[in-house]
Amino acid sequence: MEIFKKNDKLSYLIHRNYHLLPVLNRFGIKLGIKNKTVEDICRERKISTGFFLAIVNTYHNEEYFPREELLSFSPLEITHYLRKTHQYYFQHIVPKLDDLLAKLIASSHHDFKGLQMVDVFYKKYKKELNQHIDHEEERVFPYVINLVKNHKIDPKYTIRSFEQEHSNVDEKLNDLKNLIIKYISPDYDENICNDFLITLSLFEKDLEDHARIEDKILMPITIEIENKLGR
């Protein structure tokens, strides 16, 4: 299993896995990085090198998940990264999926039933995703930030409430992919369809990592803080 280190050139990480590009953007890192190392870039941008490496390695390797190391980071770092991830979803990924699906439907002249079923399922999924992320942005993250900064517990809310409400919306993307792979008629532009499926698959992987950080890291850290404050 390949593990990136602080002395690796950042360009090497990108060459090894170009899917890391959106992750780098969430840390405010843009291209034009010359031959600088991970440590150089993190120092310039005032990023925690340890946190950056933990995130990119977690994203790069499915088997890699340094739970103890991640549990040592501040919830503020984690929520900031997760919020940047949400922005990426709604400013880039979801609009791209909207556009590709519209083009896919327009490319078919006969498969109205199959693609209409895909469109209905996708819109329902997108609504659930919006509700889920809105809850995190408006309730969960502010609660965690207030807990860390002010050391005050909300008597009407705990992070365990989020655990109970937390639905794995990422799992439904697999159902959407299966719907397309198995049930639409072969009357469509295959290149558009391939782009749509590839984008869905990348989104699914990103959501899985996102949920893993929330469930395995943010929640345990927050529960520990609540316990120390006498919850």
Contents of the next structure:
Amino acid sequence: MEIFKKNDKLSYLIHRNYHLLPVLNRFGIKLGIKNKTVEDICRERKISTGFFLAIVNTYHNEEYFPREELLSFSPLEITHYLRKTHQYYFQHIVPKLDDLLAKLIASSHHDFKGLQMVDVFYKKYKKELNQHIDHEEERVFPYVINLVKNHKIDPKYTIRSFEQEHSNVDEKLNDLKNLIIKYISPDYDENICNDFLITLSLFEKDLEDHARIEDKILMPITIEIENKLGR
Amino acid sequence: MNRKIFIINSSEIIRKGINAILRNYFNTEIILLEKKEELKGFCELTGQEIVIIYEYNATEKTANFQQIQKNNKVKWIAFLNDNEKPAEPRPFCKFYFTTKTQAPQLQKLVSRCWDKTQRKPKNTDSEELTTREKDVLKLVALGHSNKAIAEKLFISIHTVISHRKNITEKTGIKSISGLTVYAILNNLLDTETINPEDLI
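Structure of the form predicted in complex with its partner chain, given the form predicted on its own:
Whole complex next, starting from this chain.
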């Protein structure tokens, strides 16, 4: 396990873990980064270096979680990052999964039924995911942003009333993986199937990280603000 | 149970040296840290067997790592920079070593820390569902509640729950709609008479 530091070159981070690429994009960082360090890039793009490192390191190491440090960040910074993550899911990952699954079904000659059932299940999963993310975008984040900017609490709500379990959505994604890995007949283009599973697995990891930031960082920070404002 | 070794030492040479000795011997994740405070970054770890090799320092106050201690099985090994024994044993540490310690001794020290009783052989029972489990699965897939299933099969709700737990363990599938797909793929449901899309 390694923890990236502010003097590391950003190119080094990518060489060590190319799964960080979409995370960098969420901060508005594009490639062509020459030999710039993390600190250089953050200064250029006006990103808080501490926040950037915390996000990158928790993403890179599943078990790394500097709670105290994470709790010191601004809820605005965090919601901005989470929103960018949602965009990435809906503009890139979900359409990619749709496309791969459609291709996978088309490549199958006999076990049409099996893959069709997987497709029905996938659509149901997608619907739940959509609902979950819409709820955050339309209710949770605006509530948090309003709280921070206006320092006023809405007597009708607390962040706790918005709380929703992530576990149902996670559960279905894992089931989807298992259905494909263990139970469909091997009658399809295996390269398409691999692409689908790899995309799904990366998505799963990204979602876990995302849920962790929401449940263990955004939630407690907001509760603290509510308490300070005298709820 | 997952295992981890933390090596905490301010000297990079010592950290990497201990790592080199242990890495060849243990197939365990080894994490190198400069300062004890960095352990705080791992407060989310739970249910693991952890060996922490730290730098003994007589003047230092005992740091507080309740979180990691509470949720994991933690063993501490002290590294002494000189050859002297510590004046008094540290609160949670029975083991120590020095620069004079030989590599095999250090490896032995760490392996003594692991809890051998935890290494149970995995349950190798058949992964196939029993007839009764299939009955329960069919009813789950058709959308019946635990109570309704218990009544239909003349068993207690407790038994239904236990069957469902086994089904999930064997199939690796947790959600009800996932189990429905499983039942259809394994021809447990007659898809001629029902529309599977209504069930999933």
